[in-house]
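Have a look below at one chain only, the form predicted on its own, in structure tokens format.
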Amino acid sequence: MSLRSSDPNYYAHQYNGTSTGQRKIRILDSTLREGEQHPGVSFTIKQRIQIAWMLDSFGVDQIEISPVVSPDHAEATKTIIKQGLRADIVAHTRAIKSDVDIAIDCGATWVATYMGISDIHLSAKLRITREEAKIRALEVVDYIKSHGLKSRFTMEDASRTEPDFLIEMCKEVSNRGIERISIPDTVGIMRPQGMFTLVKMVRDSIDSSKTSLDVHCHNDVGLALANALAGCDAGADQIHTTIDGFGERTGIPSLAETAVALMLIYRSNNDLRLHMLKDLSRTISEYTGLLTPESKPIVGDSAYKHKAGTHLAAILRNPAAYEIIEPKTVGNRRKIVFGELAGKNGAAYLLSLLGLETGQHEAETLAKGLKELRLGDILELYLDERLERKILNDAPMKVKPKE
């Protein structure tokens, strides 16, 4: 079988110009950083260090807290930083002196000070001007590399910032040995061309052997994971997550979303436990009392459920029809609904599950009466393992012609 007819995205891939091997984009999660900056979002200490767990054996490159916001915070950093995980523990400070003696404090190897550049920020925030600003960045980022720190340095706000002066920023903290530098869409306010347009300046502006370009996205139009893939086209090579997309405001990209994204998409060499991706869900909705919607892609309830019926007659052959992904790759279930839309094929299943005649007129009957009830759904069935063996061996997707 050749790679075209086995491969059912692979024409896909082809317009996306993706081949096996691209480059790793990796993945910061901000969960317990943004995420806490949700409406009604607070972990318990106990909890964050379950989160961050999770987030490693996950596979994240770098896991973002802000030790600075209480000592509830500075204690679950100290704790989750002893942990000794494979990912980058990254302390959140304000740029200021004494934020970042609190990440030393917490034993952090690695520290993110951020500061709003924009003239909005500027003025309406910190209340200084742009020299000011310039001199505040650089004695904090001079004082974090004095302590041996690798650093990231945060533009806030630097999609609204003058060029010349996100430029000059940027070039004086590379200059000084900042590793990364998160170039951020702080209101979501960028399309995706945009986004890359401002990351393709900062990257073309700063030796990129030496500092690396993260992008922030906020998802307030709904263009979050969009933007950062093209900055990531752009030559940003992390991008900011948080399971479910919480954050502030409506949030940041989604970790499952931009996980898969890179995997199947992008086919970054990322190492990453897809599967364990319903159960990041599952728990931050426990742990926040927030449900995470139904239509949420990857991990909601309805990200594999299948109700059309010419839909219904194409899974029940082949789900890589309406599958981009096998939903046990991401920790999810399969399921079909039943209803006024399910057609002669899904009825004709529905009959053979339940034992009965799958003829074409007890299937056509029966598809008839669940239009005429207009009740919309009436069963949903996991289409389990065992489901799925039945389908093959019995094959009720085509109708029994008549007698």
The other form holds:
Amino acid sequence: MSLRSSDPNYYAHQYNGTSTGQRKIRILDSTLREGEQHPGVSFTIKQRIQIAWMLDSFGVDQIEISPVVSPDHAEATKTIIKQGLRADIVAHTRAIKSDVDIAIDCGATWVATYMGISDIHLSAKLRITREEAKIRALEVVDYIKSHGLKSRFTMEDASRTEPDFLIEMCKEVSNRGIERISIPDTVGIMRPQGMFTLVKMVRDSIDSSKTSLDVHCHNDVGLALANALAGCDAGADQIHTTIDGFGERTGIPSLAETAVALMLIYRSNNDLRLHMLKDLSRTISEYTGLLTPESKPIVGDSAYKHKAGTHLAAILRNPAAYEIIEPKTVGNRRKIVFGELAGKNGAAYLLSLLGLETGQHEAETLAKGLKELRLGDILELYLDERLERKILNDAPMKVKPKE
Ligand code: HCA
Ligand code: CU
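Now show me the form predicted together with ligand HCA; what you just gave was the form predicted on its own.
Up next: the whole complex, starting with the chain shown before.
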């Protein structure tokens, strides 16, 4: 992506700065774990294997799956581990030795265990004291390490945990050789600045050459990705995503939005096949039977759809006027809507596509006709590569805008 001032995005990139520099922010995709916690989502073993292959070719760094949910999940985990994919396969378990045993039985080399450590999780869920939680957590960490596994420890509900206890837990697991700590905003209550402060506090209190940080942010108020990115600005280097953002309740950041934010906006040094994004979304929608909202960023059907006459006029000359990234870069398509807002320019373009007269009068008549369309009677057109070339080469606008 060029940084010349002739690039229409140039000044925006200048404002954005390079807060994360050229460093790489990694992606852990949890479609097979968090994603399956979304109401109505449950994959077959074959589908799980297919999704893992697709995520791996896309280029995520880690793929998370929980083998403890059912024997089906254990079998999928085992098979996926055997594929020898490039991404790490992370087996997600509760902080319980018998769960870790299931992960080991599946051949896991990476294990992520989680424990709710806020007072509300300790009292309402685990029914133990902080001291008991610490003892239980460290026993499991030692158990994992005694098996020579690579591991992550998730401080579930970290954003609502008493800071001194959170720091104490992070220090203890880091000192015992845990490779990664996940700092989740389990209930989606943070704002970006708050997530920054939380992650920075943890990072400053552990030895970051030994232990790296993950951020796992829930989307209850729609701030998940913004919060996760703020956590990375504070020193975390891995974001948790799922395809289309599915997860418990309203989910976590979507893979597509995260990948494009990282590569286009944050200039993170990832090697991702962005053109697979639409296909990944389509596959998940097919497997879950849940429709992708058409307004979904990057992968939605309307993500590159242009309607207002003033937009059409500009888009037909240079799509960068209203697009920050070429739709085909992410496997999506540009669409032009000829509806009540198309105006004379849009109408003239439509006439030229149909091989009809495109004089002032014809364009005005058609524009008027389009205005009278009822909502829903909208004519949409994909601009495939052939048409795009035609637009650029033979300047389709035959009607000159009035001065
Ligand atoms: C859950 C917990 C979790 C764990 C996140 C992580 C959360 O849903 O059971 O392991 O990093 O949101 O805290 O998803
Ligand atoms: Cu979660």
